[in-house]
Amino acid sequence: MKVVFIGHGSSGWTAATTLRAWDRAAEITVIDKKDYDAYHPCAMPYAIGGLWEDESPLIESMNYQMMKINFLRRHEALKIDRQNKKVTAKNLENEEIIDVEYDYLVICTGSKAKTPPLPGIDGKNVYALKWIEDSARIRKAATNASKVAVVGASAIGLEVATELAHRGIETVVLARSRIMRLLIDPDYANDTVKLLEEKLPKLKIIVGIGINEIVLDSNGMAIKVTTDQGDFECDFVVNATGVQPEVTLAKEAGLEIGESWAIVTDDELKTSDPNILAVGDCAETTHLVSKKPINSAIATCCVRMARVAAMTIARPGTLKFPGTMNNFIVPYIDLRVGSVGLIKKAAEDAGFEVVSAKIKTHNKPPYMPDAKELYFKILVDKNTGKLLGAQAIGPDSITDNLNVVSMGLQSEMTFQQLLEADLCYAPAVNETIYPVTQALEMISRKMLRRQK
C-alpha cells in the first residue's frame, strides 16, 4: 500500500508515524518544502521572548530512515492527479519534477498567514509569525527595537507582543475588534487586557482602532503605522490579524472546500474523494456543541485528526473523529486566558438561549501566601441544563478547571452531573470548592430561580 502524505507539521508527522506504527509494509512517502524535518510553532513566542538563544530546541529530527519513511525534503507538491491516482512534486534544490503514486493521500497543507489590504503590509520589517524563520527575524529585530506594533489582536499575536513588553521594548497592539473575538466574550477580553496592562507597563492595547496604513521609508522599511487614532512609530511592525486553511492545492484538485474555507471531511477524516484524507489546519471537521462546520488550528486538533486519520487507512472503522471544541489556552507571560465550546455569541448564533455565571476566586485558599486571582465563567442551555462552554483567566490552575468542564461537553453533560463531580484537593494545590464548582452552584441557584 502506497501512503503519500503532503505538508509535515504537527499533524503529518503524527499521522506519518502512527501509520508506521500500525502498519509496518506501507509504502510512505512525505513531501514538504522545509530543509528541515520538525518545529513546533507554539512555542516561537517564548523564543521571541528570550528563553533561548535561538530557535534550535524547537526543531525536532525525525529518524524517518530508521522507520523506512521516504521524506522528500525541500520538495513541493504540485499538483494532484486524482485520476491517476500520483502527486507532481519540485525538488527545490535542483527543479527536478518527480511524480509520486498513492493509494492513499493525507493532505497536511496546514495554514498560511493573512495578509490584509493594507498600504505598507509588504515592508521588510513588517513580520507575520508562522514559520521557525519568522520567529527568528523577530526575534533579532527586536533585539535593536526600542518600538513594536502589532497589527491585530489574535492569540497569538497578543503572546508576541507580551514577550516583546516582558522584554521592555514600547509595544502597542492595534485592532480593529476585541482580542480573541472568536474565543472569549466581550467581558473577559476587557478584563485580560486590563490585566495584560497593569502586569506590563511597556505594552498598550488599543481595540476599535481604524489602521490606515503602514509607512514605509525610502527603503521599504515600517516606520509608523497610522490610524484614525493618531500615528504610532515604530522600528518594526508584526503581522497578527490571524491564519487561513492553506487549501489551493485541494481546490485545484476539485476537492470540497466547506463553510470555513477548509477542505470538508467525514467522521474518518476522508474528503469528497474517499482515497484523500485531510488533517489538521487545511480541514473542515464539526463543533461538538453548536454542531456546525468549523476549521479548528489548534494542535491538539491537528494531533487527534491525525491520529483517526492514520487508523482509518491502516486499521478502517476502529477510530472515528466525533469534531472539536476548538478548546484553547494561551500563556501572557505569568497570566493564562482559557477556553472550551461555545462563547456566548456562538452558542446564541446555535440557536441556545444561554444562562451564564461568572467569579472571580482564587486558585488556591486565599490564607496560602502564593493564592491567585482566578476569573471563572460557565454558560449552560437554559432549556435543558446542557454545558455549553467556559471560560477562565488565571494561573496555570485554570487549564484543570476548563479540562473538567471540556470533559463533561463531550459526555453532553447538565451543569446539576458536572456539579456532582468528585475532584482531589488540598490547600497547596488548588481551592476545597473548585472555582468551576463555584460556578456551578450559582448557575445552579440561577436556574432554580428562573424555574419559580
Given for the second form:
2 protein chains.
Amino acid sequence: MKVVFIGHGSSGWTAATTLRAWDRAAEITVIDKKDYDAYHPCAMPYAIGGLWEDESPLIESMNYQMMKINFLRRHEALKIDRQNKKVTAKNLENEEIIDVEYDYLVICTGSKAKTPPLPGIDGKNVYALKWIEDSARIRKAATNASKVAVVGASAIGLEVATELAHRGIETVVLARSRIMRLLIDPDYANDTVKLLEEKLPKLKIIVGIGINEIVLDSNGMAIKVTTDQGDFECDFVVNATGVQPEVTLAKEAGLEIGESWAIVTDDELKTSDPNILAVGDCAETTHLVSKKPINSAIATCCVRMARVAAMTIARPGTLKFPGTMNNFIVPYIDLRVGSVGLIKKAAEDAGFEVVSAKIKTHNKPPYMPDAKELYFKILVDKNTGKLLGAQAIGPDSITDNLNVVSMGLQSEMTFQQLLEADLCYAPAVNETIYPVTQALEMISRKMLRRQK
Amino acid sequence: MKVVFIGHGSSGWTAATTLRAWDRAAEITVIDKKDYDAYHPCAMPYAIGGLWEDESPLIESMNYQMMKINFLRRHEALKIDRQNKKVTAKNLENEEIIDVEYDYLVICTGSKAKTPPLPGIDGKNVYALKWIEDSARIRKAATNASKVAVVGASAIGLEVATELAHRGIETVVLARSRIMRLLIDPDYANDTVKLLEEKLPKLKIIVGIGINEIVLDSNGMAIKVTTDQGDFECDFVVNATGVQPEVTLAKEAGLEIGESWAIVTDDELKTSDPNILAVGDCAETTHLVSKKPINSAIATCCVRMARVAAMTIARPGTLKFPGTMNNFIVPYIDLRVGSVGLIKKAAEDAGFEVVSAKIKTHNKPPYMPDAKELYFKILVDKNTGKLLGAQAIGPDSITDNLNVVSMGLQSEMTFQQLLEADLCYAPAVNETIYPVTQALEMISRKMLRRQK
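Beyond the form predicted on its own, can we have the form predicted in complex with another copy of the chain?
Zooming out: every chain and molecule, the one shown earlier first.
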C-alpha cells in the first residue's frame, strides 16, 4: 500500500508516524517544502520571549530513515491527479518534476496567515507568526526594537505581544473589533485586556480602532501605523489577524470545500474522494456542540485528526473522529485564558437559549498562602439543561476545570450531571468546591428556582 | 418543615447551608459535640508541617445566626426515635437532656480513627489525625520531637509523615502490608515510597513489617515501637491505620447497615427510613465502576452527597447521587499521588479482565525548562474496551489527567472515545500528547494489535 502525505506540520508528522507504528509494510512518502524536520509551533512565542537562545529546542529530529519513511524535503506538491492516483511534485533545489503514486493520499497542507487589505502590510518588517522562520525573524527583530505595533488580536498574536512587552518593548496591540473574537465572550475579552495591561506595563491594547495604513519608508520598512486614534511609531509590525486554511491543491483537484472554506471530511477523515483524506488546519469537521461545520486551526485537533486518519488507513473502522469543540488555552506569561465548547454568540447563532453563570474564585482554598484568583464562566442550554461551553482566566488549573467541562460536553451532560461529577481534590491542588462546580451551583439556582 | 442534622463536619455543614440556600422557611437544627464552627480537615497536615502558626486559618466562621440555623454546639445526640421523629440530645456543658423533632433527619456522623489491637496504642502521645484538636496536638508535639514513628500507611497518615520529615524530624513509617493499600496498585506504591525517600532524607518507609508493641514508659508515654525488624525509638507515635464509619446511633435506631459497615443510602441519600438521610463518611453508596457498595471517606464524596441530600429535601428529584469512584489526590510536599476508578485488584475482584498501560512522561513538553516527570497508568476492561481506572504520580497536573479519566468513567467511555477526547493544550500547561492520551495510545496498541 502506497500512502502519500502532503505537508509535514503537526498533522502530517503525526499522521505519518502513527501510520508507520501500525503498518510496517506501507510505502510512506511525505512531501514538504521545508528543509528541516518537524517542530513545535505552539512554543514559538516563548522563543520570541527569549526562553531559549533560538528555535532549535523546538525542532524534532524524526529519524525517518529508520522508520522507512521517504521524506521528500524541499519538494512542492503541484497537482493531485485523482484519476491516476498520483501527486506531481517539484524539487525546489533542482526544479526536477516527479510523480508520486498513492493508494491513499493525506492532505496536511495546514493554514496560512491572513493578509488583511491594508496598505503597507507587505512591508519587509511586517511579520506574521506562522513558520519557524517567522519566529526567528521576530525574535531577531525584537533584540534591537524599542517599539512594536501588533495589528489584529488573535490569541497567538496577543501571545507574541505579551512576550514582546515582557521583554521590555513598548508594545501596542491595535484591534479593529476586540481580542480573540471567536474564542471568548466580550466580558472575558475585556477582563483579559485589563489583567494583561496590569501585569505588563509595556503593553497597551486598543480595541475598536480603525487602522488606516502601515507607513513604509523608502526601503519598504514599516515605521508607523496610522489609525483613527492617532499614529503609532514602531520598529516592526506583527500581523496578528489570524490564519486561513491552505486548500489550493485540494480545490484544484475538485475536492469538496465546505462553508468554513476548508476541505470537507467525514468521521474517518475521508474527503469527497474516498482515497484522499484531509487532516489539520486545512480540514473541515463538525463542531461537537453546535453540530455545525468548523475549521479548527488548533494543535490538539490536528493531532486527533491525524491519529484517526492513520487508523482509517491502517485499521479501518477502529477509531472515529467525533468532531471538535475548538478547545483552547493560551498562556500570557503566567496568566492563562481558555475556552471549551461554544461561546455565547456561537451558542445563540446555533439556536440555543443561553443561561450563564460567572464567578471569581481561586485556584485553591483562600486559606492557602499561594492561592490565586481565577475567573470561571459556564453556559448551559435553558431548555434542556445541557452544557454548552465554559471559559476561564487564571493560573494553570483552569485547564483542569475546562477539561472537566469539555468531557461533560462530549458526553452531552446536563448541568446536574456535571454538578455531581466525582473529581480529585486536595487543598494543595484545587478549591474545595471546584470553580466549575461553584459556577454550576449558580446555574442550578438560576435553572431550578424558576421552576418552583 | 423541621430538619435536623447530626454532625457538623464537611457533610453536615455543606448539607445544612445548602438546604438553607434553597429553603428559607425550613427550621434547621444542627447538633454537634464540638465547640467551634466548621473547619477544613484536608489541610490539617500542612498545619502540622508548619505552614501556619496554628490551625486557626482552617476554621470557617459560619454565621449561623444570620442564616437562621439553630446550631446546638457541645451537644451529643444520644438517640434517634424514629417512631416519634425526634432526636434526644445532651448538652455537654450542663448535662441537660433535650428532644428535637424532625420531619427529615440527616445523619452526618462521619468516621472515627481505627484503633488496631496493638499493645500501647492507648499511649498518651499516640495520636491519630482525625479532629482539629489532633492536628494541634501533633503540631505541638512536633515542635520538640526529633524522632517519630508512624504506625500504618494510610494516604493521610503518610501525608503527616512527609510533613514531619520535611520539618526535619526523623520519621519512620511502619506498615504491615503496603502503603495506600486500597488506593493504588503495588507498583505505584513502591514507586511512591522510592520517590518520597529520595525527596525526604529524614523519611524511612518500611513495609511488610510485623509490629509487636508500642512500648510505654511509667507515665503512659510511648517511647519506642518494637517490631520483627528491630526497635524504633520515638518521641511520639502517629496512628495512621485509617478510619471507619461512625454508625452507632444509626445502628441503634435500626437503620440498615451495609456490607461496607456504613449506612445504606439510595440515589437520593435516603436510608432505609425515608425520613432519614445519611451523608459523608458514615454513609454507604455505590461504586460507579464496580457497581458494588462502597463507603468513601473522601471529602469530595461528602460534599457531593451533602448537596444531593439537601436537594432531596428542598427540591425532591432534581438532583440524584450517581455514586462515587473514591477519586483522590494526596500531596506529599511537592509530589502528588492520585487515583480514579478501580485499582487492579478491585477491578479483578469485580470480575473485569484488566489490560493496563503504564508510562513515564512529563507534565509539559521536555523542551520546556520547567518540565517535570510524571507517572501515569490506565486500566481498561479487555472485553468491552471500557475504562476502569487510572493512577498517577507527579506534579499538580496529574489532577487534570485523572479528572479527564474520571469524567470518561462517569460516562462509561471506551478507550477509543477517551483517546479522541478534545482537551485544552498549550506547552506551558501540558504535554503535547496528554499523559492520559499517551497511555491510551499504548492501550490501543495492546487491544487492537491482537485483533489483526
